[in-house]
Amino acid sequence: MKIELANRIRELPPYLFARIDALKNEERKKGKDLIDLGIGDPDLPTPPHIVAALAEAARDPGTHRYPSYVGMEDFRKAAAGFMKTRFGLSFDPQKEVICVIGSKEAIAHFPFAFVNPGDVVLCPDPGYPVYATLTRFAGGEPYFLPLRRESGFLPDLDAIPADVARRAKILWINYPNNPTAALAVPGFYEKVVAFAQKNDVIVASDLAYSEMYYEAPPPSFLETPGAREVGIEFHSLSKTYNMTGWRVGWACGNATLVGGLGQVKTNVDSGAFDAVQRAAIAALTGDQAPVARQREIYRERRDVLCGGLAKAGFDVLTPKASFYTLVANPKGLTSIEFASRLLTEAGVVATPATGFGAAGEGFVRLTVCADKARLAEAVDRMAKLKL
């Protein structure tokens, strides 16, 4: 029997983590010590009180069967509450607001509750490769905008051809930013919501790392006039609360969109696991002090890096918001040979740029998800290198 995979899966570039695991695991087979600045996985613990509400909850048996596809009712007001609190936005936690299985998956399942075959999906290039991958899945077209460092990262929405903005289905936006750690800029979500209703484009917004700042707090762009007519946003406790292996989040805007994910996920998945919703209104209600701290300790990490590296003599993008920051590459290097040089001859791993689409050419990206101690140690190697 000859047993082929689908061409969607054949056709899939290699998952760009996937190849870094695989060359930190020849690295280490040959004995080398790695400072992994590689993946946005926080090292910080999830906090105290998260943990023990998840414990208890676990104990309880009515959390062992199976839990409501779109979420526990006090788990979509928490969330609820949570964008009241933050951005001042009411919503309904019945309608307008879904508990999700971390972003990732929200975002996945999405293009496939409104996108068409032959539908373009107008994507960030450089972007989380989710947006692109799953609306090819979906039968749909990625059409990528290209991010430039000279425009701050922000996608050109007048030179989308009007063809392609008449066959757009969706535009994905993310700010800030993975990987470039981009803020959006005053009157860009006005400019966007302008293009949206003008093509009658839905906006997909991707928040994870709102509470992931170190100057004024990121807005939502739900906050922007006419954005809840044409948009949906995800949200994430990974980051915030250092949940990642929790998987856990929600999506909210408007009803149609809401509902539409919902329709999806009905279908795919059976919902969060109740224990760890539970837990997720303990972050979401609770004391909100240690993300504050986190704050404090990321940026502390985020000047030794970045101003080690800039004494060292690199062009380092300094960032603003997230755990994020790119390194240009030295001259006469691509992307892929700085973070390979930076991998097998000073034990740094980086992510080339290029991972997250062709316009992030000229960077790797660095992480700070490591202690001071080690951040200093990692420039102090980079600083040795011979580029």
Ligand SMILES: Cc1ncc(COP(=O)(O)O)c(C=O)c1O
Second form
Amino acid sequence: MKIELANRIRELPPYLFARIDALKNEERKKGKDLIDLGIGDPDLPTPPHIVAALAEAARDPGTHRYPSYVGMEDFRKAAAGFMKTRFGLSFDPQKEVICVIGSKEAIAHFPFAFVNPGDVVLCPDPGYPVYATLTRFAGGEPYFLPLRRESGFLPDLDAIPADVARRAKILWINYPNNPTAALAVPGFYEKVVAFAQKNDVIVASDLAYSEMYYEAPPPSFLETPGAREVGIEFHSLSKTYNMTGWRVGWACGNATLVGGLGQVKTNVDSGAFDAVQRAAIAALTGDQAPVARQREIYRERRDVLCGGLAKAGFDVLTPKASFYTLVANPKGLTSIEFASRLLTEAGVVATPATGFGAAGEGFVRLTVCADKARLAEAVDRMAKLKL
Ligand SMILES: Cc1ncc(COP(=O)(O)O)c(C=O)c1O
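Write the structure block of the form predicted in complex with the ligand for the protein whose form predicted on its own appears above.
Below: every chain and molecule of the assembly, starting with the one above.
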């Protein structure tokens, strides 16, 4: 029998990390000590009170059956409570909040509720790859909005051709941003709302990194006047509470948008494990001191990494939020070449920013998901390179 993959899989863009992955394996086989700053996955553990809540909930047979599609009412109330405390926004937990199995799941399913074949989805470049890939899976066409250093990695909405804007159904925004670590500047979200209202475009805001900041806490897009008519926002417990493996988050915003996502999910999954939701309630309603402590740890690490690299002469973009840092390629090197040389000559794993889109050319991305000693060692090794 001949087995053929569907076109949507065969037509996926080339996997740009393949070369780096292969090099990583080769270097590991040689026994090289690699410092992996390529991954965006917290190395610190989930706070103990959250683990304890999971353990207790998992022992309760009441959590062992199918969960509700939209999430436990108490979870949705806890998420609404977080939105109120952190952003001053009130949401109706019945209609305006839905539990999701990690924000990736919700981001992936969202286009299926609103995108028809031929519709355009406006995606940041560089950007989290799920926005564009799942647009394609849903039959839509991604239109990439370049994020440039000189514009603070914000898209130029005025540069979108009128016919593209007319066909656009969704605009994805993500601040604090992966991979650039940029923040939305005052006035940007107002422009987004005006663009959305003018062109009947849904705004999907990905706020996965809301609690990872080193200066003023980043706002929610939904705080912007008019945003709640046009927008939905995706939140995650993954990075805030070191729960990437637990798979839980929420989406909130306009009731029709939340409801549409819910209709897709009802047909695809059966909700997040109730015990995980109970642990998530403990996270959202419990002591937030661990989150603040973690910010301090990331800040210290950022200072070691960025301070050290700047001193060594690298053009490093010190982030005000997120755990990502862009480092500009030394002259004459592409992002893939720079990342390859960091790997083979310094044993430092970096991610070429081109893995997030062509406009990422010019940078590699490092994370601070390693302790200060390892980051200092990475800086030392990079400082010795002759690039
Ligand atoms: C920008 C962005 N959004 C969403 C996610 C998904 O996070 P999760 O599914 O763990 O909530 C990630 C994960 O790295 C991300 O970088």
